[in-house]
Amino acid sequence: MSQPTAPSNPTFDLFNPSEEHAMLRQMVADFTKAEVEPQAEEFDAKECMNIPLFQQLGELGLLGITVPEEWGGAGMDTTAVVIVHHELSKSDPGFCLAYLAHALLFVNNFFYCSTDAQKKRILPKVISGEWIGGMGMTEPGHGTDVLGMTTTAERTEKGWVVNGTKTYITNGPEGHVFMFYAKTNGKISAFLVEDGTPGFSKSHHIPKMGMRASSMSELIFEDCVIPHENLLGEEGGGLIHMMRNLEIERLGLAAMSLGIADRCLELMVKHAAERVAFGQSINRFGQIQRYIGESYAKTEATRALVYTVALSVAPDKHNRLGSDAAKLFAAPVGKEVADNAMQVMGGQGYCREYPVERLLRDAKLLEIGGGTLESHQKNITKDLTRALR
């Protein structure tokens, strides 16, 4: 049951294992500071995706970050995925969530369950940013209970006839193409649907508490005819694709929590050093020191866990126990550090003039999306118990 560890090389950098990783981090950090930060508050208020900014991610080669170079992607690993989500979320977790839904939930998942013909038709458009992608799994009556989904696809001579509704779909309003799951003869299969397909529609944007720079909607199928060639992988094999992709998705989400914690810790420390009360900086008071000290310790523990687990997740390497643990630990830390920062900053933190208010709202979603905390607890217990046999 031992977990993979970093190489024994004393010069090994867990957070930037190679020069390529270090260059990627610097590029994304610079882009985030120059382009993402200035627009974050505006698009949080608008409650929609900044599409031109999203397309710049395509120009930077980030939309197909896990896709091999021979297929037009960057050919990078899970650590690279963590780096991008970590850095973007320091300024705009909502925008980063739209990126995750496209790059991981759609592009990465699609690549590993599609035929060469499907890849040739779809990948150039989604890697460039011409098309925005998303993934439909959750239903109005079924979230974590994936096996209870009621969306069906019936094979006919003219194609797959799909009926059902998916909800809380990130990138729904803006999306051009979606991977979605439906039951075929009682088993779950994966399909591709493009915007404009007869019988396929999307609801209006669903307002939400946080992550407002990414929008979400329902995907509605009413006798929607999907071409036979839009089946992804084998009929009945959708659950395998879904579970395989969850590990990298959960690490991306955990990295987002780390980004939130990093930024909030920075704001908290700066404010506590500059704010004077009773003739001295408030960082001289024990309660403030407690908030800062505990926030730092938990943020560093999150950083070590998320980046260590990233080393053990790849297309041919799985670590569900580690990815569940990483997100289970990281998600509450992002929320707790944001809350601590608001407490330290007082009225300033509570006002929209400072990003802490937005980051705290954004942080809550990470305890729900991509698997609830309770689902991670269940999975970890199941895996540890299985290891006893």
Second form
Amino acid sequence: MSQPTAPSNPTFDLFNPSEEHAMLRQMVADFTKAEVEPQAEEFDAKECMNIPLFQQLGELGLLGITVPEEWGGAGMDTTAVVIVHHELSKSDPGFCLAYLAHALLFVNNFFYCSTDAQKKRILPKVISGEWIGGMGMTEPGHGTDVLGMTTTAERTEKGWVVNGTKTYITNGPEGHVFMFYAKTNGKISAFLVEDGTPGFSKSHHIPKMGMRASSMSELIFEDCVIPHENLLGEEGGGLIHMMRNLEIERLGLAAMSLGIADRCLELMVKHAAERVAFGQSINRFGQIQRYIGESYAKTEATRALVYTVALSVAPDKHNRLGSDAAKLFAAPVGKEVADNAMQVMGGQGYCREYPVERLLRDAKLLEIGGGTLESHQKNITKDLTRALR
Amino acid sequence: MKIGVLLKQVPASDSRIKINGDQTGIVTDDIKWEINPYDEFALEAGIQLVEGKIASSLVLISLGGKDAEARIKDGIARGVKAKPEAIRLDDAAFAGSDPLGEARIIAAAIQKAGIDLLLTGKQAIDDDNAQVPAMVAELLDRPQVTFVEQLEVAGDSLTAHRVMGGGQVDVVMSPVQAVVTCDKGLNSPRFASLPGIMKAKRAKIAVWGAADLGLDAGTVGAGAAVVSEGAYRLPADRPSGKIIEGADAAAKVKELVRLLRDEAKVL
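Having seen the form predicted on its own, I'd like the form predicted together with its partner chain now, please.
Zooming out: every chain and molecule, the one shown earlier first.
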């Protein structure tokens, strides 16, 4: 059983293991403060992705963060991925979700299951931000029970003929290219589909509670013919790609919960210090201190867990237990700390004028997307039980 | 044309400054460091001049200890397309230099590096001295153009708009072999990019000491300082505001005028 171990070197900085990580954090924090924060409220209200801002992520080199430098990426590790999602989500988790769907669900996933020819054709466009990517796994009838998917791809002379519907696909409305999974002879295979392919269409944007700065839709395949060269990896080998990518994805999502918790904690501490009731700051009241104290302790525990697990996830290193545990722990903490902030801030927390209301709505998704809490509980129990044998 | 940019490491502008126990400096334990914000305008101007092929090369120079290398790497990461060289000026003999000592070190480095146009911030936000650039210009016998918010370089000369306060802007011309200090408004400094950060990681930063610069160690450092620091103190707390009570606006204005005349003594 894989167990994350605590770093033994006392000078080791878990959150910024190298100078490059520290510089990356500073760069993303500066960008978030200057460019992301000012637009967050507006795009939450508009319920769409801020495409020019997304393209700035391409200029900063963040869209191919895990892709090796020889392929035009930055060649950085899982800790770097966690840093970017953590910092962006302090201001705009919705925008960060669009980034995650592109950089992890599409780009990272695609890189590790594509041929050189496929990489040359697709990577420059998605690393620069010219194309927006997404990934299709969930179906109207199959979420956590992903192996039950009913989308099929049949090999014919003219190509793969695909039929089925994927739903809740982040970046669906804006996306130019998608990875998706379909059954071939009863086994799951991974494919690539480009917008505009005959027989491929998207539904309208699906309205949702939070994460409104990213949009989602269905991907619909109706006798859609996909070229033979759009099969990714081996026929029937899709499950391996899917499972491998889920670990880094879950750490990205857990880091988003951490970003929400950090921001909400900051807002509640500041508010509690400034707000006066019954002649004194409300942080003098034990009821308020409980919200602050518990929020801080849980946020710190999340930080330690997420960054520790990040050290043990890499293209050649796996830690499914750790990544499931990180997201299972982090997601409710993000929601709870946002809720605590709203309670401490009272009316100001509930009003849309302040970011807590948005962050609380955003936080809920992280208990569902990229694996429900229940799927993490299932996986953890399965892996721990298997280790008994 | 070779551009030099001076980068100074300063505490981040949102730092909470604390004075150390013996009042000889600030407590640096929890300080987050950054490139002096005015130097960021100089850096961006330098990068743009090289990207625009007006200048041929860019050299980043910082006077500071090993810990300043992170700031130099930040500069390299932002200017990655201009492929900057980087030099850190460091020597035990430099410790305790006053602005004139620092200017001597920097001027020697400018000569050794063969810099034509030196760009720097109008002042550093840590001590707000604004002394060093002028002294460097004087030591090199070059023109200095300060508080620049617009800069054009063409051939052997530059045209700069200087912010003079009160809405006045002076437009001056100078040979490019000059020292230009940059002000807010000159440009919008770019963010570092991730490929830039990865390249900065591998970049070599030269370290030049007194011997490399041909400096007489007696002319720099604490021993040569003519300006010394007395004690560090935080500014006094600002007194809290006063809410003027009164039956109506007219009564409140009357009371305000009385307070401005009798207490504040500004009328």
